[in-house]
Every structure is written in C-alpha cells, then in structure tokens.
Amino acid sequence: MEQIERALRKSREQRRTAVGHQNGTAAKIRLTPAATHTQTRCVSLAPSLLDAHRVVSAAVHHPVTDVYRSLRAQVLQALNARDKTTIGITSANHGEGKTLTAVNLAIAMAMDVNHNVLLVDADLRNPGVATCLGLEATLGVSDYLTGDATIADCLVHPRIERLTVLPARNRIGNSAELLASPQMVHLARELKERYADRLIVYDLPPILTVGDAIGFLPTIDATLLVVRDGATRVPDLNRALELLGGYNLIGTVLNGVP
C-alpha cells in the first residue's frame, strides 16, 4: 500500500506541474485524412469538443499531453516485458475517470508511429467512449453480440492516424451476462487474432459498482486501475486492488488532480 501511495503522490505532482505550464490557449489537435481506411467508417472529430471533454493526448501542444506520454511509456514497457497486447482500464466506482484515461491512453499509443491501436468500449452498462470522442455510434459491440452486425461493420476510424474505435452504441441491461458470454470471449479472441499487429485498449466497467468486469478479466492480458484524487476511498481502493490482484494489474493512474 505504501508503494501505491508513493506512486499516487508522484503522479499528483507530475499532473500539477503539467497543468501549471498551461498557457490558456486552445490545444491544436492533429487529425489525419482517412485515405488508408477504405473499409472502415471514417468520422471527423471536432477539436473543440475533444478539448471540452479533456481528450488532449492528440494535441500537438498541450501541458497534460506529456502526462499521457509518460503513462504510455510505462504501459508499453509493462506490456512489452510480458509480450502482451491487450489491456483493460477500470476503476473502483463510477465517475473516477476510467473512460477518459482509456481514450487518452489509446490516442497517446496511436501517436507512437510504432503502434496501431484498437480502442474498445466494453462498458456495456454505461458506454462512454463515443460520447467522449464526440462520435455518433450507429453500430457497436452490442450489435455484434446479438448477431446484427460484423466487427467490420462496427469499427470507426476517427481520423487519428493508427487509431480505430469499436464503440458501444447503447446501454444494455444484461451487460454482466453479455460481457462474460461466449460471444464476448469470442469477440476478444477474434480481435486479438484478426488484429494481431495492434494494441487493444478496453474501457471496462467499474470493478466494484457492478460485477460486469469480473467475468471478462480473464480474456485480457493486463489491467490498469484509475483512482480519482479526493474521491476514491481507501477501502474501495484496497478492495479493487484485491479483486484485480490475479489479473496482471500493472499499475494505478491518478485522475482528477485540481
């Protein structure tokens, strides 16, 4: 627990330093043409909306971008050391920043010319990736799971080079059953095999609020826990760490530093 507290303090200091260097100007988001994604639906993102939603890791100059670059370096090092390619991002409870972290981390990874990235919204009860990016998801994970669409039908290229998104279109009441279903396990396996050259980032449900994530964790190579400064209670953090202990937890991320 002392190591975690030290890591959180260090992360808090890094984020405050980054924010302290902000000059107040709008970030410039680097978006690319969609010429190489002829079979994937392409959607242009609105830079102003990304900035409003704090999706900053695609910004050319933004003080917090370096924080996500640092996180990217640590995550890539951990995955490479284990020869793994998939990672799930979760939190103890709702509202602690796991979706924002998953989106920014996926984009930061895609900004590295050595990696192609697939971002998957696996929080079927409360999907947020599409909203965070400002995408209108016409098809998504639930459509694949119910047999109404193929994976290719659901993929979206947000015109950020080397990034593809598999969104979740709407909320599903029986998300716990679907997330642990053979169809979802097959989806994870197919994504890993079909897109073997990509890193896959899953935005997972909170680990304590609902039981959805537990059944899906064995299909993911590694996990990352998001902790919200001043909001995540110590008992919840301890319980989340206990639950994730057997699923290759590679670290914690501090979110919400003022």
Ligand SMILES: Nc1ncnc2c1ncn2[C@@H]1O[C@H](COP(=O)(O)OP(=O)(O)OP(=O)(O)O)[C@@H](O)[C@H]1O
Given for the second form:
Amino acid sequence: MEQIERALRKSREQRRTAVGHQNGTAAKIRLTPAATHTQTRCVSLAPSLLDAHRVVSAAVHHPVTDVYRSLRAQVLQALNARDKTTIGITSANHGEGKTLTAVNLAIAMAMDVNHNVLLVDADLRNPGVATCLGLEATLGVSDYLTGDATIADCLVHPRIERLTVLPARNRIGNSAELLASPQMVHLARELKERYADRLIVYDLPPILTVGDAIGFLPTIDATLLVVRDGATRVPDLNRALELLGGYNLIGTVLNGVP
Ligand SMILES: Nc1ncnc2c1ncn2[C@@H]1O[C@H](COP(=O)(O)OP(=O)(O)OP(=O)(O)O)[C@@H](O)[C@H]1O
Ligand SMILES: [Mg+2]
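Starting from the form predicted alone, produce the coordinates for the form predicted together with this ligand.
Let's see the whole complex now, leading with the same chain.
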C-alpha cells in the first residue's frame, strides 16, 4: 500500500487542505441546543447489531472510537474554517467504507454536545445507512422524491442524542438521474435551510462507478474521500482525487488499515 500512501501524500501536498493536516477542535462552530424529536419516529438501536456492523463511535470504550473522534475533530475544523455545514462521504468504487465512515462520523459528531447532526443516505441505488444502523426504514428519500412522503415523515431519531437519520428505503433503478435531479437538489437545499442548526452528513454513491455523485456534489459544501487499504487501486484513487478536486475535497480517510 506504499503507492496509495504516496498518492495520498502527494494529493495532500498539492491541495494543502487534507483533513489529516488539521489540528485542534472547531472553536468557531456555534453552540446549539439539542434538536427536539417530538414529531420524528424514534427507534432504539440494538447494540449487538451496531457492534456486528462496526458502528463503534457511540461506544465509550472501544479501540477504534478514538479514530473517529479524531476524524470528527479534523472534519469539524475543516468545515468551520470554511463556515460550512454539509459534507458528503464518497469513495472511488463500491465497498470501500463510505457508509461505515458516514455513520461513525455522524455519530461521533452527535456525541459532541455542541452539534446536532442529520445523516442522509444519498446512495439511492445502493442504500446502506439503515442496515448499518440496524434500523428498519419505513419511509425514505425515495418516498420524498416520488412525492409520497414529506421530509418530516421520513426522519428517524435513533435514540442517540442530537442525531437524526434520513434513510433511503429501497433501491431506485434510475438513481443516476434522481440524485442529480431538481427534486434532489431541492431536498438538499431544503434540509440545509430547514435544519440550519445541524451538520448534515451525506452518504454518497462511489464517484467512479456511477454518475450520481458528481451531479450532486455542487449542492454540498465539502467532500471526504474514503480509500480502502488493500482494495482501492492507485489509478482509481488518482482519478477520484482529480474528479473531486473541483468540489471542496477536504481530505481522505484511509479505511481498513490492519
Ligand atoms: N475498516 C473496516 N474493517 C472491516 N470491515 C469493514 C471496514 N470498512 C468497511 N467494512 C465492511 O465492508 C463492507 C462495505 O463497507 P461499507 O458498506 O461501509 O462500504 P460502502 O463504500 O458504503 O459500500 P457500497 O459502495 O456498497 O455502498 C461492509 O460489510 C463493512 O462492514
Ligand atoms: Mg454504502
């Protein structure tokens, strides 16, 4: 994996914006009261399922929890420095750890008492957030996009304080068109305006495999690229970095390091 590390180092040097180069906490982020969930469907998560799915950020004692806390600090600092609130998690190809990173990052952010967080599953063709959290999505982004539900109908509060989830209930075949569609852009704008006090984390599709993510990137403030140790090929990494370069890439996450 030396090649990957070299490519990552080079991209960081070129951009000088990589998350890994940020230190400290987000001093300028506004303090906000915890969001209320009076109308939101509440669902309790099963600790055994979270554990089985490697969702560890809510755990008090877990060797990997600190890694996500550190990622949180760096992401918050990068967002804060740009006065931004929305971030998309993507990768070059399938299965490189986007959903796991998005879920753990969102929970880690919500565990910080200063932040209300909305986690949105925007991988409409291959939704994974609900499964990763072990919750059943009765309504989701697709129902909103087809006009069968309001945003409020789709939101779930997983009984983790300050965290709200907007799942994607089922696969949508033509998601490439839908993700970059005016309805989806409208959804992103609406979420940002309506939940102005929240940080919004989007779990995106892979950037090289389908056109979805690229079309949606202009609507979000920042992106984070997940790279899987032993899986992401260097040419794919370079191509993904190239594509994301124009869309506020704030850094990379090296996932699955032994
Ligand atoms: N660091 C890791 N260690 C072990 N397993 C991992 C790690 N990261 C991800 N996985 C596992 O690999 C699989 C793919 O991870 P995940 O769903 O997060 O990737 P993804 O990029 O969202 O995939 P997709 O493109 O299919 O949506 C999952 O089963 C997940 O639990
Ligand atoms: Mg996924």
